[in-house]
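To begin, one chain is listed below as structure tokens, in the form predicted on its own.
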Amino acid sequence: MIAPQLSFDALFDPDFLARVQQFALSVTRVDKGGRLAEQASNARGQGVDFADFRPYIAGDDLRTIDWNIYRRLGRLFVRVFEERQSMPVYFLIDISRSMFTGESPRIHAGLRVSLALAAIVLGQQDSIGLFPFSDAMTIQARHLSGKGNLVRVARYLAEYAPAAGTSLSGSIETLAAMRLRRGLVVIVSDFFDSDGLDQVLPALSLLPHRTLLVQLVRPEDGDPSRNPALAGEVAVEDSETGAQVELTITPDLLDRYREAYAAFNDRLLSHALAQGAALARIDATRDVLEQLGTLFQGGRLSL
């Protein structure tokens, strides 16, 4: 069964986004290219942040001398500060059709987990860019930023509609080619993927940039048994392919589910943490708020 669609209303909630401007969002460095922000660059300019010396140049700015140096060596020296620009964030949301499914489709988590993210990321003068996909991945708009712009985030979600299948690697192979400023990329999906993690994790380890990754689930995910309509005999359908497999659902199949998922879980946080990225788990079927709070311990995630 497809959920209906979150409405803009629904999702454009005042007192749901005043409340996430508690949180902050940051990465270890920015590419240059950005805008005067807050966010740690590798660019050499501007700033507060010292960062090192070189010898002086004609034509530099005589209030970066440093004269304690001149007196010592005889030789002149400028002082180089570390420029702290924008930070760029890459948002890749699976609107395959099984997102949209269920009685708590993980879609409507997976939009309002984007929008807060979005406010966070607005809200510091940092931007955006978003990278639906289902079968493929699309560019809906490469480049947002400024506060005034989190309503039209808000109606570009609110319209997205249950599409095709699921290429989650080949959708992040895409985003890696596109060679964007390197900033951070969330992807918001379930991973599954008909061509399993053994093309995700290859696909995710493509991307230059630091990476959150948001697994949406459900209950059931790890327990079928706490469907109750999985028992005895039955017929399970692929939501995406509409393909039919017939089972016999025994405990012992379940316990083989259930270690098999387990064993996803864990292949997809080792990998996270090795890369030095971060994996939030985010229950479709409980408030969004509250486990964001997890997430931003201490009111600040950093990546």
Given for the second form:
Amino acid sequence: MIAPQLSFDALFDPDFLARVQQFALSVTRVDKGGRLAEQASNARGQGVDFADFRPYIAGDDLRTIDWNIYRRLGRLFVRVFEERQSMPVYFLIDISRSMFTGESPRIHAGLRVSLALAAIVLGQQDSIGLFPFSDAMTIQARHLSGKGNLVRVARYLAEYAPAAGTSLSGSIETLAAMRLRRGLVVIVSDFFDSDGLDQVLPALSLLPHRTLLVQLVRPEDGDPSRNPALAGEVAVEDSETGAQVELTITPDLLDRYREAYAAFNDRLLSHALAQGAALARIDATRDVLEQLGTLFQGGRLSL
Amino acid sequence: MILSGFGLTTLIAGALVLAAILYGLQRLRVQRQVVRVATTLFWQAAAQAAPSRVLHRRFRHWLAFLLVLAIAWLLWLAGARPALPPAPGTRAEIFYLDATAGMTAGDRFAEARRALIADARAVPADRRTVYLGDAVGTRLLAPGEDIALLPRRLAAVRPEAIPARFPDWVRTRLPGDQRAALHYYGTAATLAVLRDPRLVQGYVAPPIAGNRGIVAIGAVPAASGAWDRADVLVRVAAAPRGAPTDPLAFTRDGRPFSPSVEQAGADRFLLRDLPADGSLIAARLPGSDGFPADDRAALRLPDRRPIRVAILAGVPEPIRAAVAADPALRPVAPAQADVVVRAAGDPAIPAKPTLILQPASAQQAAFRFTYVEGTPQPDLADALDQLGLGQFDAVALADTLHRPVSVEMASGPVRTVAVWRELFDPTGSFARSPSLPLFVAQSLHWLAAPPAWIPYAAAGTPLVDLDGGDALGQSPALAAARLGGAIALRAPGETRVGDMPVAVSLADPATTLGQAATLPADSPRDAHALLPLDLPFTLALIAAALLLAGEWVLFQRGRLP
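Take the protein just shown as the form predicted on its own and give its structure as the form predicted in complex with its partner chain.
Below: every chain and molecule of the assembly, starting with the one above.
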């Protein structure tokens, strides 16, 4: 059963958006080239954080000359400051059919998470890009900034309709090949790529950005006995490809399923830790804001 | 409870076999419910380690098995046809469905058939016998046979327009058994004829007021004496308060025909001197009266055209004179002749019946009749009077010829009559006696064997041959068809007896007059409120159907595997 799309009114909840403004999102350092903002960058220029000295050249601001050094050495040096610029955040959002399946579809939680993060990012004068993907990645918005664009982002998200299968690895590789300004990539997906993690994890390593993985899960993913239909003789049908697997549900089979699912999660988490990425596991059936609160320890998430 | 389908042992054995079969099927039964999930990759990984087809672990649904088993057992029980046992000492029940002319009108037969099936169903099979009231009284259902056979056997049955046979059937087939109950489904007229305490009224057709019909049609030799003519009599009858009889309409061989009709009484109509040429005369009552079976009657007229006789040269004058004087005989050339008359010296024509005049010295008997081989031998004693030889003075002739005069029979390829030529000596007593022209005429008629004269042909009655009463007049064709007994005529219409066409009509006064008959109000009626003895069978079927519906509902709701 394909769930209906989330309407703009249901998604754009002012109360919800006001509550996420308490959070802040940052990365260690962004590439220079952005607008002046709050994120640490490797750009040198105006700022308050001292970075280095360099010899004076004609045209430098006389206020940055360090007169103490001149008195000791007799040569002119100027103080160089670290310039704070905006952080680009790239949202890679899964809109495959598996995200729209079930009574509480993963896409609803995924869109709320995406909008919440977008509100945080735009609120701190950073920029975002929207790259929905299914069988392939598409570029919906490369650069959006300013709080005023939050409504536009919400409208974009509310228009997402179920597409086809999942090609997460291919979409990541496409994004990596775009040579975007280095920033943060947020991948919102169930990570159920038909090629498996064997393809997804190497692709993640190609990204030159910091990475936040938002894994959308449902309780029956880890414990299929919660689904009453999964009992006896069943034929499980893939929500994307329609392929069926005939099964006789037994305790032994359930155990084997749980083992396979746990191995999948462990591997994804291990890779995220190894790559310095963050992994947020969001239960699609629960309140999103509450789960985001655990992600933003102390109100800040720094990657 | 009794089981009429099969015995208790078979019932129990079959139930056990069913349980075993269903148990086996239940073990093998796989009904997969399709569940759409996003986690197929994990299920695939799990299924590779734990294949699903493990037969010995499938039997886990005891309630479903018991439900299916209950349905199967109920159907098996119904197949055994359980019935309530009849009360001890009860009588035999005989059902008789009249299928004669009275039931041809409207929906009488269909209604009687429905009533019969309903009543017979309520009677135990071992006490029930069902007969069809057709021409022979066919037994439709023997004691012990399943009632389900009755509708199938009655499906193609249609009533025939023949007189009612029920009273005769009762007298001949049920003479003694006073404990039997006889359920009759037919007409009131038939039922009223029979005063039998065993009789129970099952279905009685509603009366048809104002019926009138043709109750007789027949032909006799013309009173005018013409050999080749016939008089036809038609009789019409009307039930009480019947409509006045309108003029009859006639056809001849299918074409309108307006003969001179002479009314010979209130209900009799005479058609005089119709040519006896074998044509089909049909009479019809105009209008409609609700019982059409008797509104039309037909008769095939006899074929009495003159016999063509070839007289060869050596034949004496007395015979020529006798042939010439008889209007039924016509002298023709030998090639066109039906019969040949010749003397011993004349050339023989082998293929044709011949009257031969032999010298007394060449033949032992004075009269030698040769009949066709393979046909019945004529009764000689009867033939003598008809030939005119009964009054013949054989003694005087024997004295004259100094030889005994005798008659003998033989068989041969064709009919011949060989006679001493001396008998026809113009000076002899035989030649001068009135017996000679009678002998010549009768001999030539026997030799020619003209078609039989069928005066009437009424459905359900034996065929009557007007000439068949004497030995010389018997038709060879009818004799072959008769096979030693009477020729029974069945339903009205055109038929053939041997090689002779016959038109059969209903022509039954009792049928025509009985259509308006009603029964007295105190006539014994059938007890329709008999206990439904097949109640256990019906209940078993209903229970099976309910369980089946329940299973379907549970299956649709996903409560059954």
